[in-house]
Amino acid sequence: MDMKFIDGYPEYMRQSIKKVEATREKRISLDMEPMSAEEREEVLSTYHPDYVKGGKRSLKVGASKGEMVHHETANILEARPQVNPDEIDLGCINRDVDILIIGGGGAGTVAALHAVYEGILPEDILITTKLRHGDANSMMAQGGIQAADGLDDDPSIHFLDAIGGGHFANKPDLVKALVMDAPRIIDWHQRLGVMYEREDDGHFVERPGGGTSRPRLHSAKDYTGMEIMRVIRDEARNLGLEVEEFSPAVELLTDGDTVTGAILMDLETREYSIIRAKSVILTTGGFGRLHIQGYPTTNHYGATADGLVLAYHVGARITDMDSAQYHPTGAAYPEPILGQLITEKVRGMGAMPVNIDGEAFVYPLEPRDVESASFIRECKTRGKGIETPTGMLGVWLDSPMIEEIHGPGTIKKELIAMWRMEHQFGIDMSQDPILVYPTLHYQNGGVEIDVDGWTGVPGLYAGGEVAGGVHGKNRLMGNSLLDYNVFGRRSGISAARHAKKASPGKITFDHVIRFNSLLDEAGIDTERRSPMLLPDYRGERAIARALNISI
């Protein structure tokens, strides 16, 4: 039987929307209280995906042997390296550079720029990236970037917010660097031409975010990541920085314990090239496309944790990889945008989460992990979720409240990307609520670094989502764009200073041979290979009938 749709929603979902409309006026004046620390702990330990029993295991090999990680992460860290040392001739070096940057998103671009500012010639730097320059989560970030530069704010308050949001697991020296550098980063962006929103008197528009005690979110509508990436990519092009696109790194090269370069692979021809470098910076982003515990993701197609794997092969430690961030407001309907991000700015501007009966059930600006766990509780335990035609559950995000609070036209003015995403399926979020459910969003942990972006492995640096320790067990809104700018900058400067003193080293696969031996000693018998490079979305039936034919 054909299903009848009215303005983008099936007729049966309209019954719930009527209840949302009926309670809206009363909810606008509702003053909801945040949860107590005890209430937050209870909802997290009962409903958050990180606490699901059986979802993790301890690593059997490597520098972080014994650490608990999700099964999906363990599978790639305990896989065989992609390269067979016997099949690659290291006798012919294709390129010698001072700095090789692996990853062409925000962190990689910022690192390259600051390496130039530090005195390295652009022609002595190579950025290599799996897809195109800017194909990254950095480009997709929406809500904004935090910086404590308001009259009623201070980096020390920002520090306390970040540490509390991360459940006190963050490395304090990294958080200090993050919040202290923030005003400098906004200054730099302004000089380059980033167009942040401003009040009529010229001051920045600064909005609140989940888990923050002050409104310090600087944004460019709801496409802040794209605006920042536009400007820093232009700066990279103006300086003449070279970017090798569609060329992922498949393994690092070492001289003893020192990283001395990488093997790249042309995705079209499968031809490999050998790059020798005095310093290598990993900026490959996170692990969203591993789909931890089967969740959909907001992440871009190339987010397969390649840098994490490469660093682990050469002996770097990882930290906080037992936690993942599930953004509370992933799109739950319509199906073509399942898992796509609904920016936190929507809640920050007043949209309230409500259940099938139009009831408010959680303070809208709890930290993301608490908010997500509350959504899951409402749907899975209390039976108050709304079911889509494909069986997906979700709760309403009452977006029309934004227009009630800030005036007609606000959504098109402030959230045009969100409005367009929904409107292409016939939904007008200024008139109707939108359906949301938690989606895998961010890798909270990563490669362990110090305040200079050094991994502890000579010659190897990291910045952005691939690195860990900054956010503890939960990142606050607006601290990811800040993270990649702060630690992209710091790793670029550190790598430049190292390169000025270092000499080109030998290039070997000794670490690959050592890692394979560790797998053998641990009795790990696997045909898995990593880094993954790209996710495989073929179904089991297609894979079972696939022909292994070279074309």
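Rigid core: the largest C-alpha set superposing within 1.5 Å between the two forms. Numbering follows the first chain given and starts at 1. On a predicted model such as this, the values are computed, not experimentally measured, just so you know. What changes on going to the form predicted in complex with its partner chain:
- Once both forms are fitted on their rigid core, the CA atom of residue 538 lies 2 Å or more apart between these two forms.
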Contents of the next structure:
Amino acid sequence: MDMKFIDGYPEYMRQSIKKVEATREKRISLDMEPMSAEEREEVLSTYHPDYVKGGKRSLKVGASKGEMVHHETANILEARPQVNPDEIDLGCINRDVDILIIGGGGAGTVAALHAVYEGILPEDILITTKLRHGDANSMMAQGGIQAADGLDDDPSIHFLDAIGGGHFANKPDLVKALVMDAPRIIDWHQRLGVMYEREDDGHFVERPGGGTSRPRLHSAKDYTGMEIMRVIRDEARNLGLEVEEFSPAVELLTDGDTVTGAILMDLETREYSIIRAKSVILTTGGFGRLHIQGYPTTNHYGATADGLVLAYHVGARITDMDSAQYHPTGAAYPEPILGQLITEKVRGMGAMPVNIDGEAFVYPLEPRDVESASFIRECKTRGKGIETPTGMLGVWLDSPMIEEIHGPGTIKKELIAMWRMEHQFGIDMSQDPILVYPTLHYQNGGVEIDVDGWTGVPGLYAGGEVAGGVHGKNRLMGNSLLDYNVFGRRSGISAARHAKKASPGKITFDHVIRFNSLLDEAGIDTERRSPMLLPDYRGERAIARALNISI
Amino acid sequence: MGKNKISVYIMGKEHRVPEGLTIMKALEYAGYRLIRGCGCRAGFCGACATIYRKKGDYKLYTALACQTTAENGMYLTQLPFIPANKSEYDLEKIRAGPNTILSIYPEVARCVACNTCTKACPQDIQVMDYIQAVKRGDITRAADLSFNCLQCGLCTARCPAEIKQYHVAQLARRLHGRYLAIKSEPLSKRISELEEGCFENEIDEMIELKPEDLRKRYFEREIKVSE
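I would like to compare: after the form predicted alone, may I see the structure of the form predicted in complex with its partner chain?
Complete assembly follows, chain above in first position.
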């Protein structure tokens, strides 16, 4: 049956859009209250995907044995290491460096720059990355970066917002480092030439995000992550930092206890190369492409949690890996952009979530987990979602409100990436609302680190999404760009200081042999190998992801 | 998702794929496991620059594979790498003068204003206009006009004057951000406060609070987000 489309939407969805338009005026002046602690608790425990029964299991092996993690995470942590120690000759070292940085996104680049500032020569640092330099979630972050530099704000307020948003599970010393370093990070960016939005007097434009009690998001249109990433990448190139692209690390090397290097694999030629290093920093990002619980994701193609696996093999602990962030506003329609991110800045600027009847049903700026759970409740239990032609459900995000509040043309000026994405597929979000549903967005937990980015394993540091503890059970908007800058910097400095004292170590696969025997002892009989490196979307899988999501 | 299938030609070879997929998903449906030419999959990284032609049409079109719907009769080629030279510079040692960019990228002067770069841009950036702004020494205009650049390199691949537009634009934006934007006063003030050790005690005090007291403080905190 042929469906009739009007400006990007099938005719039947237009009936609901009419209702959204009819209530818009009233909703603009509607003053909504955030939920109480009890209401939050209830909506989370009943509707948030992390609380769904049967989605997790307890780890049977390793330093965090007994921790609950999603099945998809357990599957890669309890898999056989990719490399077979019997098949690789470690006698021939391809390269000796002071610092090896695994992961060429934001955290890795910041770590490299700060290692240079700390006195390590660029030629003694190697960044290795799975795809290209800058291919990372860092590039995709849209809305902004938090820093309490506003007149009516300060780092202690930022601290309280972050720790409450994380359900008080965050490691307080890490949160302190995060919020206290934040203004200095913005200052560093300012000196590197990042083009943050400013008022005429040079003050930064600061906007609120979900769970923030003050406006403190610094943004560069809705390309904030891209703007920061391309600037720091340009700076890395100017300093002559070398990046080995299309060369993921497939295993770390140790002298038994201390991390002494890594083995890389060229993704195209499948050749291995052996890198010996005095310090190793993991900056590999998160796990979105594991599609936790079958969800579509906003994440980069390479987000397969490789660093988490490598760290686990050498005995690092993990924390808060029972918690995934589902961004409330993933695109639910049209199909080609399903799961892609609609930045929180859209809500920050006034767009309200609305149901099929045009009713507001949740305070628009709850922390992300609460907001997501409310969307799921609206669709699943209350039956007030809008169904797409492929059977997905979603709620409206009433984007034309932004134009009503801030004036015509605001969307094309400040949300150009969003406008372009929708427009490519026939929708004008300055005229019509857009359809959204939660999408897998962020790995809240990760490898345990201290304030110096040290993992507890000698020689091994971590920063950015691969590391955990900073965000507890839920990260606030704008704290991930901040996280990778703060802990990328701290891990780079720590790794540099360590490298200055250390001498090149013995390189062995002893930890791999040890991990394999742990798997044997635990009776884990599996063909799975890990790290995964890339997801596989060939054939029907190219579309399956869009259709089999259960809601 | 339509049930109908369409024909796309991947580097000349015909494949049947469902209607409604992006070019990137069409490549995957056809059996390719992408290594090159695939990055963020959401229009932010510029990894999936694509050149294509349509059946019966002589024109070469450009697009991002993840942001463009595959059409029947498309002849597709991925362009995963552009070997354009980036000049190295020390931002602290240069200044935002009218000839700064021209001295670092002298080939900008070769621009013949053919507008091919603008037509090639999948982000609809007025590429030629910002190159002209650079020639006039108007760094701020070049920075603003080029802001949405994903550095996919399609402009450079098509430029008959062999200008590296996207590298030139990067320099313009950094010069603007570093030297021409007015610095934030509240930020400088906050940094001095941090250097004096402010906020340490307030945060340490919260760290010492009993969990129930910290919760209470959080849920009772004042929320001031309206502009």
